[in-house]
Amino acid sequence: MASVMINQVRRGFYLDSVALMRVARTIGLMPGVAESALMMGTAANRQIMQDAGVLDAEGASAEGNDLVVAVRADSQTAADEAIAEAIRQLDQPKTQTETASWRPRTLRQAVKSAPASNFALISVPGDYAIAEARKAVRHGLHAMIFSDNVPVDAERALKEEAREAGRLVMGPDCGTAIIGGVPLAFANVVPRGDIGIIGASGTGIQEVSCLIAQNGGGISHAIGVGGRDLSAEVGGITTLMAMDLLERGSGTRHIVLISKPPATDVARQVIERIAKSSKPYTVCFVGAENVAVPDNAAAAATLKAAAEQSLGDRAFPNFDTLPVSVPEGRRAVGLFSGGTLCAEAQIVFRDARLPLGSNAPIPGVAALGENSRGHAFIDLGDDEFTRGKPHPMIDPSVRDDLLCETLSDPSVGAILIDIVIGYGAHEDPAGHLAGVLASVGGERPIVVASVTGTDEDPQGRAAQVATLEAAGVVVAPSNADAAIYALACVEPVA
């Protein structure tokens, strides 16, 4: 069937990427719409739209400050209606409060209007993020860069300049932080407390901070550093600065460090800095084996173990639900929205010496294509699934097609799902999953889930758990517990 493609370019029109993704998700669900995108017209974004088959000549003419609204649909009518709805949402009148208050259009104006501020959150296309962050640093601000698609050499140069100025640069691609009790980007409502977290991973910070909150603890600060900070190219600049900040802070008793395995030289610097600290540490290099730490630190294999150690080796309540045996030879498939949650689940299966593949493998796990017949854990937040599309934490429908395919696969005995709630996340991910499960008839594999969040989050963790249980999902108290339960289902103890 022939399709119709329409692009509309709005010159000099900017909206945050999360807001654009929400509009794209809405029009993408309209009848007859095959693909949709709302993206700023940077070269990288135009290439993404080109690869997705939604860019026409008008869209190709866009520049970085222009917004491209792109639709590919089954008919002209469907395409026109989708474009009209996107424009309606973009142009919907502001509330009286919004129109009555002046808002600065530049960082310089913002600093002038709020001279006591010392922190800037930056979410602009990656081509412009470094320039805006540099302006922030030169105005005396710490900066959190939500944007991605930033060259690594530019990240290094910015962080070196910020270090000289005594300013912290969190990111690029920093998705989660809690600063002075304020949740930023994808974060959760947790109580204030005396545990500090430093994390290269957004969902890793979320899981640990929420488990701490659920078990009576609280967070002083959770400092995101960006996924590349502990690489050899960047050298752990922000991580080391964050360690110094939490060391000096009287409100922090214990520090948790979360990352996938750092570069060797960077890991050595971090461990040496821990050894000089007056405070106890928990080190969770997710997926690493045999991590050597100094006397004032403990290594944690999983995010759950990291949370337990931070609370004084407090054992969390046991998950006593008996596993369901599935027919021999059935495998487990994990469909994750959080990359670090996917890595944590891999640890459980790797340490059980089971054949496992992943599109984001930890050390000791095969790449997915190399292990097609074994268990498979997929990070759906990886670029291959999110290029030009919303992240599955924003739009859980990104998982739907693969989930339906897995539910009907006779080789699958258990499906492992993570539900991540909080600010920035979908308003009801559990309800969405329940709807998908209800649409699939007949027998299905065991579905095991965990909910990363708190009852104070906008979605409410208890309400999300109740929705899942009503849909027949086994809900574990943590992502690690969910992986252990899935393992017991497919590999019962003799």
Partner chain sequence: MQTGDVSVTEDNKQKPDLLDAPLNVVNVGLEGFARELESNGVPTVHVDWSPPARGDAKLADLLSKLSE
Contents of the next structure:
Amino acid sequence: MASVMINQVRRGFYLDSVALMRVARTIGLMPGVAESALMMGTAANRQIMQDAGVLDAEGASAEGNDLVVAVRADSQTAADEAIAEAIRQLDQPKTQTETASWRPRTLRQAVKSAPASNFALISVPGDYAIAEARKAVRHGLHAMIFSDNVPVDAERALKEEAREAGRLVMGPDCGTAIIGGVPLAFANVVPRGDIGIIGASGTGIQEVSCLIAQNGGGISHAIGVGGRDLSAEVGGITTLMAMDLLERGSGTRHIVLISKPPATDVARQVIERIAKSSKPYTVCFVGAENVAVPDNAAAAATLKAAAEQSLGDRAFPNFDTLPVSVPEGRRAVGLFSGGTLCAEAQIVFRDARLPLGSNAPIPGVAALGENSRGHAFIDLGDDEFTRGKPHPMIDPSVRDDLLCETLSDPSVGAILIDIVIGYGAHEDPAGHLAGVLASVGGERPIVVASVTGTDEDPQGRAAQVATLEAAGVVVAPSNADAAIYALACVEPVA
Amino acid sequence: MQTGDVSVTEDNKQKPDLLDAPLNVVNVGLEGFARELESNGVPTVHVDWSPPARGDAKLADLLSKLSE
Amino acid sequence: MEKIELANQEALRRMLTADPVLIDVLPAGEVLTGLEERMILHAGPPIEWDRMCGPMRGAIAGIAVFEGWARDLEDGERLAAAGELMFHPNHDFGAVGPMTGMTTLRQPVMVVENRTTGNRSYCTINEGLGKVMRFGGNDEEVLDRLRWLRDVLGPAMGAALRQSDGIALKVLTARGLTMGDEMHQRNVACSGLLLRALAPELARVATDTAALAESLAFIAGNDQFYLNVAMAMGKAIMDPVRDIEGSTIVTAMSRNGTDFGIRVSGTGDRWFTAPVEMPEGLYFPGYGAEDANPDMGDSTIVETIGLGGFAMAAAPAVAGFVGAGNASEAALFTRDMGEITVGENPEWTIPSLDYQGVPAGIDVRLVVESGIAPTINTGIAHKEPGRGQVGAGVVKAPLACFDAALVGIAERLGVA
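The form predicted in complex with its partner chain is what I want next, because the block you gave corresponds to the form predicted alone; please supply it.
Now the full complex is given, and it begins with the chain already shown.
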């Protein structure tokens, strides 16, 4: 095959050897190019080009400050084009490339690069979450562990170590917190105010903080402690620390404590601590009956009642939409994304002494069996529904199948639904629900919902309510009101 | 004691309470959380995290023994 | 484990307080204790002839001729294969050598003394670029250059240095870093600075102006002249860091073209090895990746002290060897190395990183935990004996060495 060699020498032109090698590689890949070189014309480099068979008399005349552009190709055209491309690359104005920004790959290095760090938000898989949180604590950070599936003994050991170090560990399975006005993970944009919340439940914190916001109050801090903190195994370590923090802090006037019923010993410790507090408390052990509290505290049966009490025992405006009676014997079915919202609705039905089953029953409510034909409130955030799937607050479509089935179930008179918005939640859960309702024709049960959120949330509460109402959904101002409304539909007061 | 640092726990108690200082967050895990924090003006460092020791349980166990 | 943290802080302290000074050049036989006839020191962890790569074999044959042990290259190979030559790692003799790293009796070695601790380290004189023994070259041109180093430059440098106070390397290196050197692939500035310091001393002791001119021209014409100085400096800095009970700091990283080996302070002289990797790089005209030998040399001692790939931000062009290779991204390499080191060297700073110190003190635990392998800037040798350098690039240290070292230190501390 014919071979054409071209050398072009640019006198008095210097470029870094690595940059030159990169250009040489580029033109070396052009069609028909057998060999390419861009090198400063030092004796050593000329020897290398000579050995590679790309140096001609022109190139051999170059000196140390001259650039040799050399090509050997199988045609004149290919050689010319390669030289031209090399010259073009040398002469073209360099565009400033978007510089990739550096990211730490370990928590240690993150703290090193940002020494002011004081808080770690951890949402890695549960197998690794404790180790990362421990690193955070040892670097002097407080930690919020969003991850779940963490062994309870590991939780306790970590919390003990953190307590020793004076660091707070929120979680594991802590979905919601608001610290100094900053919403963390699943949380709503609420005004700052003087009510502090400590909650073992994410949606419980969300519902209470949003109801407070809707009724003119504000939140100092909302501290999540994780679903198991008040269990006997963990002993309420984080809850007790959070109580101390809010006690010391100046911005909190009233404290709301939200949890499912704690272990007896832990409840006693918490109540004792409340008794020593200088601040009034509202205690909402969702589902617990007969909670004895000290003088500076009041027990609230529901999240709504807790919000009302925190604002000075002020009853929120009544939900005055008239219930629609459904034929006798029809059931109410609740499809909840928030576990505590499901529990709160159960309280309403339980206290009305209605037969009720749930997959996450509160005390006094039956476990939902295969053939339960009574009222049924289902927590779709429960493990049995979320294993390997997104949480319904992130992806409401996981509720779709059950919803469609329920909509066409002739035994169902009312469907109770919670819509939770805010950071972390789906961008338009109301729109999604409206879409499902529109797809189901014919007569359907009454659908009653509440929207946990605020107008300042990314989704906007008012917009979500409007979407639901346009789809024929009855929208109650709170989850408790929605449950009361559903109750009135299926069990009209005689 | 933590890998690579001496005396971190000694420093802890001198830091202000969680509720008294503005949050400076290290986000380990879901990147969306970091974006939301940044959009709220919270100084946030996102960690480009992967399982320690490439997920090798035996090495991870040794690491924890040599770090504690 | 508190014992480890304290040991590592001590390791870092020893690194940062080292005071390496180039004080002499002498024949290896006069300064390397235990070096004998027919003994060849090579780069990397221990290796026998039958496992040696092409360029290592080429260098062995060549140096056997240079030393007068073999009549010709073929005879050199025969001696090696017959077990009539002894092979040992440079590191076991206080020495280091680039690429093949040949060190033998009659070669001149530069002597670097750590004035803080009094220990000395040794490295041969850099031969220049292209077909050279460190890249496996072994023809007459290569051997003639070694003879000239032995007969002319080595004695001249030795005489010059002996009547001076020596050349303090810590400050010289610091200046080079601010001038665009990272001391592995980039040594232009430091070579120039060294020449500036050395030239008057060479002139002072010169008796033959032609030989002086040759010597000055040789140094001036070799952009990598300082590499071997930096390597001896690295060895002088790291040797006192060895044998600190409990320390997980890497004291040496080294490759023989077949195996990559590391040594860790808390496990003494034990090598933890794994197969070497292939560099990613750019090639000289006429060569490509198919010609390349895997990673080789003791020169990774410079990464061990926080230079080379760890100081990539100081020499942004070097980032061009890898992937998309934007020079503006060089800082990412250095910052990544911060993930695996226990500290920074406040005396070796990088202007473009707002004078952040280079990452110093590789902690085996941090490497294993993060999965981030040390980045190494390197030359690339032809895989066949006698061919020389074909390119340059960047390579990662194999993580398996660090995994093994972690197990080793855990065993040593009784927690495995």
